[in-house]
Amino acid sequence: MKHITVNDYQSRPVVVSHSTSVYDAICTMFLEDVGTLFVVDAQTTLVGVLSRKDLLRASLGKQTLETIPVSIIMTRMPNITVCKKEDLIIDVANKLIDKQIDGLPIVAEVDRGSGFEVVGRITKTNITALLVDLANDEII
């Protein structure tokens, strides 16, 4: 297991624009069946992360969710834990446990915005798939 990288078990990221409304973000999360959305700016660089808890918290009260942009409620850079494709999956699993989060953006470095472009995601479900493969001796 110590040689398995994020690249071996990553999945497709679900990304929204920083100007997306909270209502549209909730719809996207539901339709894509994910627990985390990654927020990007106009240059497609990572600027934030939205969790189910963030969206639930925003939906409490009497705010008009169609008019509130996700940039108001998201967790912002640099307070986002990220990983890269070449990172060991055991290290990423430890980050998920330590930070008590459901998933991480997999990023590539770019020369604009935050300096990161989202290229994938790794989640607790991806880690569970790895454990099942290990139990079934499907890992070489």
The other form holds:
2 protein chains.
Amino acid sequence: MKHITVNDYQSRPVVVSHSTSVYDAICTMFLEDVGTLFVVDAQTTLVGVLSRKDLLRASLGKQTLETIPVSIIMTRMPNITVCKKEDLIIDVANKLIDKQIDGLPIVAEVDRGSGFEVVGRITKTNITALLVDLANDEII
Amino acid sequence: MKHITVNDYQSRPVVVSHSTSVYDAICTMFLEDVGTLFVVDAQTTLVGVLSRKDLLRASLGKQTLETIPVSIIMTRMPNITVCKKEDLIIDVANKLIDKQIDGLPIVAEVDRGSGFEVVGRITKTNITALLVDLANDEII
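Output the structure of the form predicted in complex with a further copy of the same chain; the preceding block shows the form predicted on its own.
Whole complex next, starting from this chain.
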């Protein structure tokens, strides 16, 4: 198991613009059927992460969700935990448990904006799928 | 891995009454720091499950969250997937992937109400923790 990388068990990323409303972000989460969204700036580099928990917290507030931009409620750099395609999946599993989060953006370094482009997503669902494959002896 | 049971990797369950409002259920989710709540009737037997996704969907509606009871939006019997303490964790992992859900109630059979008392909770977080332990060779 210790040689399996993020690249072997990733999902596609779903991104929204930093000016998207909380309401539209929740709609995107349902339409795309994901639990984590990544927020990008005008240069399409990573500036934030939105979990179901972040969006649910916002829904408790008194403001209408249509008028709050996601940039107000997202987790932002430098508080975002990221990983790379070549990282070991067991290191990602450790980060998910340590930081108590559901998923991480998989990034590539670029020479613009925040310096990170989002190239994938890895979540506890991918980890659970790996465990199922391990139990079925599809991986040694 | 194939002999590890639900009992080895469970979490405590958090329950709310079927008459709780959606607003109070979201607050309970934050206070208790869980992603899944179980709904019980007056006889404290299982009648529903609430995920973050269910609560987020409700927050998109026009009604105020304080006035909607969770019984309107919960997943209810017989659509709830349950497991027992002695079930194999790999079978639970398969169910979580197949049904696309985050967690299951662990139940015991009783002679009242729905026939199920909630005795625990098992989620993709428990499965991720198991994978970390497996990689650390704490379990063979």
